[in-house]
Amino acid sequence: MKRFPDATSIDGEAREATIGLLYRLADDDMTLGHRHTEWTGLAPILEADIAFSSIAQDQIGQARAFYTLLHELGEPDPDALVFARKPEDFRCCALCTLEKGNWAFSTMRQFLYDMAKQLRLQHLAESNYEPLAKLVRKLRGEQKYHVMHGHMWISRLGDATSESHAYMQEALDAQYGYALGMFESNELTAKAAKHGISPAEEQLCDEWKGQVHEALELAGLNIPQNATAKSGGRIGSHEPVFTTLLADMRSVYELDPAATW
């Protein structure tokens, strides 16, 4: 299978699929990173406040790195991709756009998302698009700490008290269908798998379920049955909450879009 050493070497449907994948990766991280910043100064303990703020910083930094790869492929510069696109142009999954909710809700989301991202990065480290594979091999060092953080809170709250268990189970029940939506497939994901840019979304979902279900069950939590995937985000069909999030994220920029910061 052909490998692509740089942006000038990839064209046709492989290029189209790579651009589609990078938008998913970047938009997910940017959106959820912003959601995580909403806990800065509000988390239940100082350690958690610092950890969540650090994860948010990592995610926004990683989003910028993915946007930079997009720019190398001919897309607008990173600032324009974040601040100048219409809501329907974003390809983030619905899970990342949901309001922060309570602490159980946010830690459950962080766990479900980062378990999926860790699996994705493991595969992308061998991507046939070498600039992406090279970047991902650097990012995996940060990602392992995000996963450790998620595991810690799932196990700490899942079987601590009847109250904490109830909060975590409620968060899982509310989010599981949204989490399945992370793996929404379409024509572009099929092309990405065909050219060895990324694995098939169905494969990733199966691997994610295996790892996540085991961790949740160890924490005393029940896997929701018959949940259906909340799809649409990957084609720009977002819930109203995303428009509100985007307006908040852009509030300073829109005071003077022409300003140089």
The other form holds:
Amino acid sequence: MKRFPDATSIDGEAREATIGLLYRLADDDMTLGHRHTEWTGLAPILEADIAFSSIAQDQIGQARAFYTLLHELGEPDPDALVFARKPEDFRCCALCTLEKGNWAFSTMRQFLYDMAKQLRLQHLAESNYEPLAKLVRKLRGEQKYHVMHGHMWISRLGDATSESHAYMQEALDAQYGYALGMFESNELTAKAAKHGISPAEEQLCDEWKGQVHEALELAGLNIPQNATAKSGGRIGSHEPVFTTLLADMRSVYELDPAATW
Amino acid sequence: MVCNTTCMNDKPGDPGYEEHLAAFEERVAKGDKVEPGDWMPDAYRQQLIRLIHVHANSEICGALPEGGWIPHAPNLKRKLALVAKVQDEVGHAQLLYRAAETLGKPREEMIEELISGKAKYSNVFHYHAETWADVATIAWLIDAAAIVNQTMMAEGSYGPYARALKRICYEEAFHLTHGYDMCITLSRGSKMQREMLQNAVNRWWKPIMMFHGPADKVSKHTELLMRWRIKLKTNDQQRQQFLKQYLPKMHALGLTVPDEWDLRLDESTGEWTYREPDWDKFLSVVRGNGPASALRLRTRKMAHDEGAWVRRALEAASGRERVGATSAAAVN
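Alternate state requested, the form predicted in complex with the partner chain (shown: the form predicted alone):
Okay, now the whole complex, with that chain kicking things off.
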């Protein structure tokens, strides 16, 4: 299969698929990173507060790195992509846009998301789009800590007390369908797989289920049965909460979009 | 003499107190650091607990006005810098509660006293951050005022507090740079941005003038704190140092201070003269009657209450790990 060493060497369907993939990666990290920052100063203990802020910064930093790759492919610059793009042009999955909820909801989401992200990065390190593979190899260092953090919280809270178990089970039940929505597939994701830019979403989803179910069961939690994937994010059809998220994010910027802040 | 946190003979009238006190004051005057196990007058311990507790509370309450603006930061650079800054403030609270714990007061008790309104925190965090320019003003001028105070306190006599402050000051220097950069950007921006910044400075100037605490002539703790080298400069000296360092920088950005403060540079002394802040008002604010006081405590209490189940679970999980470790050891 053909490899693409830089932005100028990729065109046609492969280029279109790469751009689609980068939007999915960047928009997921950006929206979830934004949600994570809503805990800064408010987490249950100071140490957890500090750790969650670090993950939020990593995630927004990773979003910026993916937006930068998009910019190299001729898309607008990272700030314009975050602050001035049309809402329907975002490709984040619904899971990342949901409100932060309680600590159980946010740590469960962080776990489910970062397990998927880790698998994705593992495959993307071999992507035929070489600038992406190169970037991903750097990101995997910090991703490892996000996964450890997520594991730590679900295993601690999953069966520590009946109260914490109930909180974590409720969080899992509420978002499992949304988590399946991370792997929404369409023509564009199929093209990315076809050109070796990214693994097939179905394959990732199976691998993710294997790892995540085992960890959740070890933590004493029950895997929701018959959950249906909440999809739509990958084609720009978002939950109403996404509109509020963008409005919050842009409230200062929109006072004067032409200004330097 | 070495003792634990419930030290004996540390109050006036106790047997041997005067001798211990003389030796203690001689050490402190030489610049020696006092460490947690060392003999210290109870009044020294209590003053330090009070100061460090207020400082820690200020860090955690200070995370709120700025933290509330993280979701609204207008570009990626500012967003990342602001999360990092507020995270640092939470980290400072953690360091400081730890330093206060070395004097015998548990963190949980200090947090309970904060949210019940019994313990104080800095006057500046009793005000609302109304606009993005308030975030810039806080990060520049309030952190600058805090650095004046904390670099001085970092030379103080209590080892754990002094060491925590050294690290805190190092990070605060970054915050100041971040705040100054935001203020420079706004001051060079559109008319709307310049007005936004000037309005923020106008709103914050009163709390800033009060930040270093009551004037020396009315400050009740200063004399003792200076004798024991907990504090090396008076409140008025710190305020003067702040004005000398930062008024010229503000003027260079085209910023002014409201006329009512009557700030004038006395050419003969090189010092700034100003209208004395209303210290009764200051005391009322730090006792919980500032514009944002109720909101701050409500937010802290909500975060504390909503996190209670998590803390209970962590305690249960760590208890079980300990039991597991013990039974594993018994088997081996």
